[in-house]
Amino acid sequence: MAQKPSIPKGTRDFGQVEMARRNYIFDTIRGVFALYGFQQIETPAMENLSTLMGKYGEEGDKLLFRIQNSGEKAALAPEKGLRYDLTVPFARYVVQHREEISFPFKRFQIQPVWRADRPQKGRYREFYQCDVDVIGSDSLVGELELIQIVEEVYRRLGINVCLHINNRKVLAGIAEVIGAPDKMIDITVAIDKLDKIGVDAVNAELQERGLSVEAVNALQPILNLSGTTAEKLVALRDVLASSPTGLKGVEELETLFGLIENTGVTLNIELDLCLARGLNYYTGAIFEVKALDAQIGSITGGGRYDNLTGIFGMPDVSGVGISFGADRIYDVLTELNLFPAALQSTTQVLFTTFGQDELRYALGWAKLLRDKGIAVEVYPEPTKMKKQMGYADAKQIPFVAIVGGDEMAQQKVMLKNMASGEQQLVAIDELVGQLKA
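Where the form is predicted alone, what structure does this chain have on its own?
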């Protein structure tokens, strides 16, 4: 007995309905990226493992998919892995192609990435990211444009979101003032889970990672600062007074929020001091976007990285980027029923026929319509009309052009509106006009 076909856990097939919806997301995001002058590149699905290792923190390294070398010289070939994200391959790309690039370099990528994670709702082993980055400038205008892009993308998609902002320099300053400067990574990895596992579990993890009880206790009031953004920033200045790094982070946040106010951004934005972003390469502003009307994790995230290209031999090149999680956005749009109803239908008119002569007649009309940019299908055989009409219904094709002997004699077709049931006899020019309307 043949084995039942299957796909790896954490991956999915996408049928025509899913692809129409996914392309709606990709096209929406791509259109907003273009408004800000970003241009598209692509990088390979696999990278040398040395490119990926050590860039995502201890936990990230564990989630890398490794590719087994094969062939005669397998033992001599560099180890490879599937890309974990698009940012590290982008940094490698910048260094490798530096002579061809004009800085600041504004690029976007829409490609799949892979993580050996435990599959669950909103979390897959293969998923798409839509990344937008600007590298070669340390201006906070980069952060502002990313925030404006987030605002416009989710306005177009109709999703209510909140953008959470923090700064890794602030987190480094906090580690300094609680007496644990060498534990900054441990602190960020732990508090980044606050929303998922709760404060008690985070505190326990901090102690497991080597923080003293006194340091953990000192951290609590800092993470629980309340009030307006302005009030939090004032309080942070006092808390971090002994940390130049922390004060620099506060200054960057003040500048960024000033730019946000000056440019009229209306997006719901929160200064979130518990936001850490687990990736080690972030050095400045960090972002996460969460949907307000759906129970799901972050649907967009990113931040500033000051020296990611340095690990590839090109130091002191600052960049900032953000990544839209297409799969989670898809889940939110599905849950909230926000996909446009007409997405599934791409064909504008289906020709149905009663015989071979009518079929040949319809094929000629179909070519004329396609030459004018109209999407057309011709049912490939003159079978029962009920079956042909059923095909149009199943594909949600809005119009059917019926071809019989009488229609051919008059050099016309009978056009049926599938929504209203109305029928009318039309010539080719009239048909073009109706379909172009």
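Residue numbers count along the first chain shown, from 1. Just so we're on the same page, rigid core means the largest C-alpha set that superposes within 1.5 Å between forms. Worth saying up front: this structure is predicted, and the values here are computed from it rather than measured. Compared with the form predicted together with another copy of the chain:
Core-superposed comparison between these two forms: the CA of residue 114 exceeds or equals a 2 Å shift. Residue 41 shows a C-alpha shift below 2 Å between these two forms [criterion: core-superposed Cα displacement of 2 Å]. Residue 64: CA moves 2 Å or more between these two forms after rigid-core fitting.
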Given for the second form:
2 protein chains.
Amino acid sequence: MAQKPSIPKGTRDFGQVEMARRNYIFDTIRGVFALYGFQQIETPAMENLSTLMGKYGEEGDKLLFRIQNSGEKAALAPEKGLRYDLTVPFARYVVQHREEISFPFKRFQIQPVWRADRPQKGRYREFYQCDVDVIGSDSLVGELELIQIVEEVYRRLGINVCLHINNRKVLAGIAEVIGAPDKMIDITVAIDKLDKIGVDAVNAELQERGLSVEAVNALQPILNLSGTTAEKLVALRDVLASSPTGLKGVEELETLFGLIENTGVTLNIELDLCLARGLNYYTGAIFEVKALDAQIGSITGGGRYDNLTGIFGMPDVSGVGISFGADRIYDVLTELNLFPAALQSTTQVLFTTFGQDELRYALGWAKLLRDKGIAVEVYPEPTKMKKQMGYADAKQIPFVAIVGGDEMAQQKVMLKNMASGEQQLVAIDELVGQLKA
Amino acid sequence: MAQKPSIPKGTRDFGQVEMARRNYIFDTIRGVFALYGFQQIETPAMENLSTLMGKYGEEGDKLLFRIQNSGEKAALAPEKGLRYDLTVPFARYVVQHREEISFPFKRFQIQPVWRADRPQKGRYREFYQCDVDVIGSDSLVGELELIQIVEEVYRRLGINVCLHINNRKVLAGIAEVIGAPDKMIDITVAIDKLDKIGVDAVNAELQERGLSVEAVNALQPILNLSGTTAEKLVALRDVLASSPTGLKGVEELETLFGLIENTGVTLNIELDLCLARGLNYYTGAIFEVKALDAQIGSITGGGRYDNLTGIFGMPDVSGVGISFGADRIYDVLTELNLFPAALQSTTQVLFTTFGQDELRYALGWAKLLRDKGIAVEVYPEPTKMKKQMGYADAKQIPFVAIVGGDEMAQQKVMLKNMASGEQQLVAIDELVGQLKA
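Output the form predicted together with another copy of the chain next; the form predicted alone has already been displayed.
The next block holds the full complex; its first chain is the one shown before.
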């Protein structure tokens, strides 16, 4: 026999059980997006390389999967690469279709992305992203609705979470007041690692990145700010008194927390001044969601950006968006055993087959049941009872309808409940009643 | 301003209206698949090039999109290419996961594929395929169920269709009896073009492909066979009397037509001896579905194969499958104006915003409505009435809830029906009642 075929490193096949579970996650999220008027778009897997290059930093450029041009005019065609995330294609989409779009534009997008990362546990070269954004409005209602969406999605999925929130203007203000206004990015990149590497390592990195000892010292009280959200905001107003940008950030947070309270959001929300998020394009609120009962890092994150479409020549369009990490949500649901049991099987009853007459009889019943919306399978050929029962077991089909001469003579089937082992002779109406119940 | 960004030739963006329509098609098909116990799988966009090469003929090899390896060990990694269809990845999947699969394996798969074809009207370099197969059984129940699925999918979509059916064993028998047993593929490839190029051109091509004038002449009565299906089958039994393979094909057709009659299938079905389908791997029944009220060619096609997994070292596994052409179905539904009108908007009511108090009031109502499963939008910032109404129009939102001081004082909203222009003052319970109706 030939060598068993395989798939490229870092990619995955999804079997029927995994697909049912993934669809459960996506359908849940999609259902919540719809309540807020977000609509789905899709963009091509391949973009012109010029759309992608330079958007993800030097490291990102190296991780782009490039596509070889083929065909006679290969040399003339623009180079292409596979989508690296959904954000840059979204920005490209907005600029390209600006005339057709009615702003504020509320879109979501659920598609795979590809990165030539070194594959390792939990990191894949192909994985799905699930992004939701509203673009073309700087209203904090955008932030509020995304927070409500997070609340409802995780309520429906049954995952306890805490949403961490911060504001990039506050971080910029902090950089200003500690005397390192040009180091905002360095500061955010370093303190973003606080959770992972600890305060000493962050301080060391801050100095490596050119912050003076005085600036690093000045930063410490801010990293350690505690108390209620209201207390933190009051303290921040003091600290940032000399920075208009910083005060604007505090004001945005105050307004947003006011909206959150007014709208009855009951989600755990923590103002987390150590939350930075590495991406450079954020300019206002930033979010990260952590599962409280699983050790897995962030399962959703995002923020406000003021110039995402500027890279494609359409400046000053503000938006806010978040991305749900489907793979991590899948892992949390698996770890906490939170997937609904009924997902695994769609088929409600399997008809056995022991001969051609029985087969025709079963096919007739199957049609009647399917016409009533009941999912049915007919074992396609006569074979041993054990094999047919094994098939029902493997697919977790809850009922088996056994058809023999006696049953046919009475216009009935012998219905076996696979969980209890009970059997009873039923007519078609009784069968419909049982399966619909 | 920079040059407007664009996407690679032959690829497409799908906006919210197109996505709603595409999802309607896929959801309809998926719903029918589920009634028959077919379960979804997904495979990676990229396969090892060795999995793909040599499976689609020389021409196909040229149309594969190859991916450049990147990273330090690029030279050592296996070459990769983008999925060209769903059939070869499915065969690879079955062989790779044979130990986990319980046969007969009923799977469906809806994913994009990529081909470096010359882009032209209706032909794309990225397009979705929607395949359903049962593998691991040679029972004609497989053929029957696929025919039932075709019937139900097009009934639900409202498209009148005719299913053309033939059998490759019959075609092989014909090749035998006209004295050209080694020319079965040449004959099928040529007569597959009968619809497009006409009988004279087909005859000319048959001679070019090495058939004698006698053989071409002997073929003519078969191409012109007419009458009912039963009459055609009787005539075929005569013609193919000397070919065991041909007779087996006739018997399969007889059994299948018996099952079709027994199960109450009312679909238009035509035994079409000129149907050949170009693909070499078919060995039994072959199908093609045409829309009766649109000139668009085949919108669904497939057939029985006996050795699909043989290329990956797992011989003698019979299966049968069909593929729904989503792009063509989309075009037929558009041409015949068959998409449900309600697809375009999910949002049922838009709340206007004329000030911060009104905004907070609307956000409170919106939460109550969403808790009842009603899709709601709140215009995110105070602006002119005209702009907010324009937004509702563009998104085809059927109701607008206008909120001002008077309405707030009475704990009501002014509800405007966007189709009729009618306005009425309603309390929250009345609003829920109207929107749920």
